[in-house]
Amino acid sequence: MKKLTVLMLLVSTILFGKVRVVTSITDFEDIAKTIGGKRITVTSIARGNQDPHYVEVLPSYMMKVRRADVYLQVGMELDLWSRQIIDGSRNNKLQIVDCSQNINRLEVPTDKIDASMGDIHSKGNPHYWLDPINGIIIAETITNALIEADPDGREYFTSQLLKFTNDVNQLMKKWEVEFKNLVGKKVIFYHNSWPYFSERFGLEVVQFVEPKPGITPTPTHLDKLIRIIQSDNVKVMAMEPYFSNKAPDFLNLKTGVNVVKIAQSVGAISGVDSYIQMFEFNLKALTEALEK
């Protein structure tokens, strides 16, 4: 009992004074960890290897948020489940931060949306973290939130933001040279998660395995994809690891298109343990698939 008491006091001492951060996705967790360092504790609700659109709300998530100071959400109608967690936490002191607030949004619908269109987001495509330059904008938003929660950490947080910004900008210069052969290459994606990534690195998205976002591929749609792959000489079909292999394997069998799994978030695939590693992995995986 005495040992347990000492351990609890030690843990309390370690955590005392730290900003407690909860994030919707692992990408924000990693960026927050980079900016906040030892001045924060941070954990993600969604795992990197699961679809961030659909997260089962558990009481343990509400308990995490009840003890938190800051909650970082994706916004743009992607993590709508976070609202239930936040409400259930009954944490009136929680600082809720929408990390999409300063993002240049792509694919914002201009027409009326209805259920027949599939999983369309009225505020635009919400997968904005898949552009590393947007990662800098996200980091700036997180930095401002951490300063509000911990004003004494301003100098530390801003210095970490500067380092992160410089690192990403230097890597972008490297990637633009190393992966310049990706520019103009035609790719079919499983789900429409990749417009920000594709625009940043110059990929041409010709189609999706899903006929509409969130809709299971039909035989008619797969026949259409076969014709497109053959007529447009599409060499690569890329997918997130949580989708079924059934349709991609069928397309590979019928056309020889190379199927490659890429990481939509930190932790989606073994070895993708940081926000930077995610881009390194995806760019290399697409390049290798295109060169087969």
The other form holds:
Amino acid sequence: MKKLTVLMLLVSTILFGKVRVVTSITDFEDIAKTIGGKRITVTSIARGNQDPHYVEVLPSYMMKVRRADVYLQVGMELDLWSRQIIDGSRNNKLQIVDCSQNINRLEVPTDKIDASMGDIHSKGNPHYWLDPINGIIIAETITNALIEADPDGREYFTSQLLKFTNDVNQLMKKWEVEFKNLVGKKVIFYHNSWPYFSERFGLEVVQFVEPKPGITPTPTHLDKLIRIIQSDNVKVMAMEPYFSNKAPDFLNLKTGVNVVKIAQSVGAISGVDSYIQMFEFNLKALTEALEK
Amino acid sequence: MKKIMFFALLVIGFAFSQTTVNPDISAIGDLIIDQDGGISSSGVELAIQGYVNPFARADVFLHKHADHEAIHLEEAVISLERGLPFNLGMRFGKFRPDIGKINKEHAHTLFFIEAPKSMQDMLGDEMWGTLGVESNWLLPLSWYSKLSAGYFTKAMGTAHSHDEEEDPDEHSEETATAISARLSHFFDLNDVTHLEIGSGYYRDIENSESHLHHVFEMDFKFKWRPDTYRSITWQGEIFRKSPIDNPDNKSKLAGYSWMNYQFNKRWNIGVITDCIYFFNIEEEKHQSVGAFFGFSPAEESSVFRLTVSQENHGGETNLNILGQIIWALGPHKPHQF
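I have the form predicted on its own already, so could you send the form predicted together with the partner chain?
And the full complex, kicking off with our chain again.
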């Protein structure tokens, strides 16, 4: 009988003793996994190959959040859909954490914005996780949330944060040397998801395939891009894998610009299975495309 | 109408008085062109939406149909989503009760221009919206399963009037009461394939203008969505309405089914079939088949729709072609999520 009780306690600790975390995107899922280790279970709502602006609210997502302890939001109006999921979950005890809270935000509008500017976010560009140094800030926010949910794990979470911070800082030094050729290189991106990434690695963003955020390219805009690519000698056009190839292929045909698909999130491209791998993949892909 | 508008203002006042943050305000309008070149509009919908507090939100929808018609209050509802015990939720105010699938969907979120005739016949020309209270419970199961039940002050299937003089909402408040319930389940068949099934029951308690009826319904929605911009959706529902207090009244069966293929970010195409069948009255039978397509050039803030349908009503056949342009201002847009 004693053995059975001990076994049941062990099983219940394994099954129910962990902090249950749900994240909006796979990048936060991976960072949370690194910080939380075996003390947490974590799952993401959006898949890595999905456009995080448009996630259909499914009742099964509400079920994921229903028993969660912590929800990690992107914030800055990117994952507005997460509110509907959280509401539908009926989870009153959920700790909702906006991971953008300590980020140094880029492209925050200073003037009145409206829909004529496309899909502009009033709180700034929300793709902040695409800078590895912001990854450290996100990890700090996640650590604080996990400590609140599981105070006994403070020591473990803090040591994992320290390890993650050291890893990222060391990799940054390595990447700055290895990919120094990217500095000052002109790139056209499909969507304006990359200001944090470009600023960190010194890329010069010349234009976007979308004439305005979220707006499908028009023939006039493509014509303008052809002229820019030719006059500025732009070698690379980078895009998220979920966008249509039609306009990039057209630009490649007309100008010879190298089109490269890069990962905007963990899991966006096969083989990109971690937050760190995402940067390594993207930096290598851009370097190769520039050297072609 | 004055009473309804007062009620809407009361809901808005109650909902937003506790916060200094403005609610979301949106407007949706349209233009409809038929095969004879006739131009019309289903009017403009004004939506005011926001959180009342961390646990409840308020949604108010006002609809202005045409210049000479009064502003119609479509919905003014407070929804308690989080905060109630035992996974309970609650809605109260004027809203569309949880019965079937299409009753809760506003026309501009449909892939086609008008709700199927079968549903207009069963639920009302603008679906069934009524004053009432509804609670719902998330069942403690491993999949999403919701049971909802409500008490309402307007009978299902009552036609809307857009006349200034006559307001069926006010009228029916005094004359009809009804109850309804629905049980729905949602299953993830895999990461990209989902199935929702539901069944519901409605019953008139009193109705001074009509005989009492009860209604059974069954509905389903299947969706395969391999990526953000490609999906196949198949939805259908069937209602059976039967008399309670008058055996001479015939039962009727009404249902529709549509399938939509979204093949890229901007384009979709689909087919729809619709049927109303009166038991023992063959000449009253209504059937239609049709096709529709849609194009949304920019972020769902403008949508073009075309519907072609062949209708057969009591032996008479008609071909209908309708085109629609929808525009949206603000966060409430003509899409389903």
